[in-house]
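The data below hold one chain only, encoded as structure tokens and taken in the form predicted on its own.
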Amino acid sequence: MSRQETVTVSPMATSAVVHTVPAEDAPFAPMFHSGSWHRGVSGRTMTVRAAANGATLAEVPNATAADVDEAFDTARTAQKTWAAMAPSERGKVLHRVADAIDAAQDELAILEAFDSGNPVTAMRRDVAKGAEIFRHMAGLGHLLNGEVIPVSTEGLHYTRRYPYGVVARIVAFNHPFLFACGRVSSAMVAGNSVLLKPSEHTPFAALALARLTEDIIPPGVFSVLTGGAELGAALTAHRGIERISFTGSVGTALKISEQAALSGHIKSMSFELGGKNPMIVLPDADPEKVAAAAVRGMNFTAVQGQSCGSTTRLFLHRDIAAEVMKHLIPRVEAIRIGRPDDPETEMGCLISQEAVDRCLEFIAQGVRDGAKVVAGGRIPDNPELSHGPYLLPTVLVDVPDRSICATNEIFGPVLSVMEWSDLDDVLQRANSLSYGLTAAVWTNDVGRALRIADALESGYVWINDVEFRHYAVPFGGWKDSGIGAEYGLDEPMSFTRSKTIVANYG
């Protein structure tokens, strides 16, 4: 397929690629607030490309400052109504959009592996994780409560929940729909309105679901405003939107409380960030089910090794790391790469060629370190993949601690063998980085794999599992990893404040 042609999309319609058609008649996907579908203010666009050839998909709003006060105007009325809704009637709109979910979930899966690269069996699966969320958010809305405090007896003293009102939720690229489902019923259920910003690499799943959803939630409840920086930095510094989340990098959360504190308004923010995770392994666990979790880990067969909770240093026991390595590297090996539109695809492209060409260069910088490739470390051969972003899974050995390898989030679908054999020299090591969000242990001793998980500066830790995560229990980093949690009751209850109410009984 040649750049100057573009893939069919419509999100409006959920439905994804048939045929291809000239890059001058691109369709343009309108962005979804108040109710409606909006060019938006200032006319601007920006073309959307397919991941893995870069086809033209569409062109989209480029939303600025004014396109947020016209969004916020209309769901800051929209939320005084929803708010005011009994937590089991907004519990029922969340499963509404729950079902019609599941009703598209095929369409939805290919417009996700179309628009970033992801498998289309993995789309798949969160997909119908993401109508899972919205149900099992649905529920939650009545657990938000306060508490009575009985500190006299000459009046009542208690707390309530209130939500913010309107709530800005920023996304990453690598779980499109999933991030959407998780990020809009987390905040809906406890009585905000979301202006949602997806990806501009990746805004079509969110367009999608406001597409399903615009009969179901009322209008001004949920928004989808789509643009680049330009529109991060508006809904960060606009006063009306107290409440911010951002799933991304550590520098762009960095600039999102710097611009912040430049409105001159004091916001509550959270973030979930990057990781340089660390999975242990001792001498006593056994080799092949250590060297599949360490694939597992990886999520080469989800996101192409891009998120943010991959086990990407491996620390192997010197005693067991030959034979667990004997079992990862065929592993790897197999793993099969293609067209993400292809079901039987395991591991499809990386987001951009800048992805690929970022990871090669860490590649690169490793052997240079003396770490040595033993799988991957390059593009596949094959001549279909050649005009896309593909990159093989990569596992370096021999990594010094001292390389980036070891040290900076790749973010990309390469593993970090290292060795140990003193266990306070390995925690001291997994403990070293700025990072903090996963990390996994693996051993049969129960009560060390307790102590290393207390040890371990991690907000979320495996024992004996890697990149399972519930979302009934909550998911946040420590350190540059993040500030909250997502998921579990932690996230819901984020999106409220608390008021003391103190009646005298005169």
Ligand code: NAD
Given for the second form:
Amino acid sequence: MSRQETVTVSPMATSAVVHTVPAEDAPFAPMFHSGSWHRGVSGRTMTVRAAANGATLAEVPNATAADVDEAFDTARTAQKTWAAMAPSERGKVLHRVADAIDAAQDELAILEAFDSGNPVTAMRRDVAKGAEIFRHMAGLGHLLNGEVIPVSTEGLHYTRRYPYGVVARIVAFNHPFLFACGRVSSAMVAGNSVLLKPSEHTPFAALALARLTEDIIPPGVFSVLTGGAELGAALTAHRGIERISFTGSVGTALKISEQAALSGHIKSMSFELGGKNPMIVLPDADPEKVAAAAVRGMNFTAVQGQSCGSTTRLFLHRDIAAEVMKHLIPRVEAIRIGRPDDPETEMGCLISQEAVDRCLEFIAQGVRDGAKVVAGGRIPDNPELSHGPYLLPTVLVDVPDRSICATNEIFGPVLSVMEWSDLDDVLQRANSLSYGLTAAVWTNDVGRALRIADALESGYVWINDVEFRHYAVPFGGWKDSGIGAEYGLDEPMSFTRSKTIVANYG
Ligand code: NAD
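Could you drop in the structure for the form predicted together with nicotinamide-adenine-dinucleotide (NAD)? We only have the form predicted on its own so far.
Every chain and every other molecule in the complex is listed next, the one we just looked at coming first.
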């Protein structure tokens, strides 16, 4: 896409079509709630730009508390009918959504690539997975059950689970379509109406999902409100929204906690937050396999390292470090970085120039702290990529534990490599941060691997693997990385609440 081109996102179509039009002719994409498309009560808008070159994609509403009020009222009414349907009937609706996603896979993937900067080939996988998640969730409704507790012969003591009502789901920018699918389907199958707030950087995946499903999902059950922090604050403070789930940074999660508290009401909140995830490699591991895994674990491809679960702290035993690095550096340097819409591209661009600048500042500080750059560390030479927020996949070695490159989430393509020689010491280093999202351990010693997995203070641990996650398996963080879990049965279950009923036979 050249600088003059604008991708028009038809408000009433899922397709992204590349046209050469001036930015001032960019279309307006309304948001979706109450079963129809809206400009927003205030009429305020935000410009959404293509990540790769800043070209204007469309104007979208910058929604406010008044929009939340409007959307909420219809969502509440719709939810009562939705919750009264048999779980299998709700499941049928989710299956139809999955079929509609499959049929629009190519358009959704290219839209996602323009919006987020992620490579189109990877986004095709995300879209396919989005459909699979709807199918997975579709079958779980009847498993959201309570229990009978046999405490007496005089009556029945049992629990039942009920939906919360209208729930808010606020998400990050890095997997826009996948997040929309996971967060919407899990809350819906449990009988809730969902108000989804996508990131202000990447609203189109959620809007496209609304467009695809407007004739499938009953009006009001699924809404997409577009906007930034102000809209997020309005959702979290709304009196009627008792369940909030958030995917994003620790800082925003703290603000959400504060906003919810200041609303004067108690809310159920779950958080999927950042990580600075350790990968510990023991000396008996295969260096070549470790090198391949360390690269895969960084998610350099698909999301340019912008993944919460990336194993960004690689702890190599000193006896194996040199051999691993011999294989790792050429693998990193071989990654094909290019335009997100090019099917050959393995690594696209970051979400914004600010994100690139932030990564470069981290790298510079890491070097001042004593680290060495052994791959990347700069923007690519390719002139075709000079106008976008591209950054080469970067590897730092000899990173001191006190360096911000060893302690802070960078949320970009920067891997920090450190060495170790004492297992207790490396475990202490791995657990020393306030983050606790993912971790990985690599060794052929099964007993040791299991003991290390037990000792790691993280919500998700791989043994001899990295990056792989399945929607049937719960994923969530410990410590500052979050509360609760996504996927599996846990996520839809967390969108129900329990009631205990005590019945006396009389
Ligand atoms: P962010 O916290 O800046 O924004 C996330 C969402 O919160 C956006 O929709 C934003 O508009 C909204 N928001 C901003 N201010 C708000 C407020 N005051 N009240 C309510 N909502 C508000 O995060 P980001 O930059 O989009 O994403 C990057 C972060 O997300 C990283 O820390 C990453 O690790 C984390 N993340 C975690 C997971 C996970 O599953 N654990 C997945 C993806 C991303």
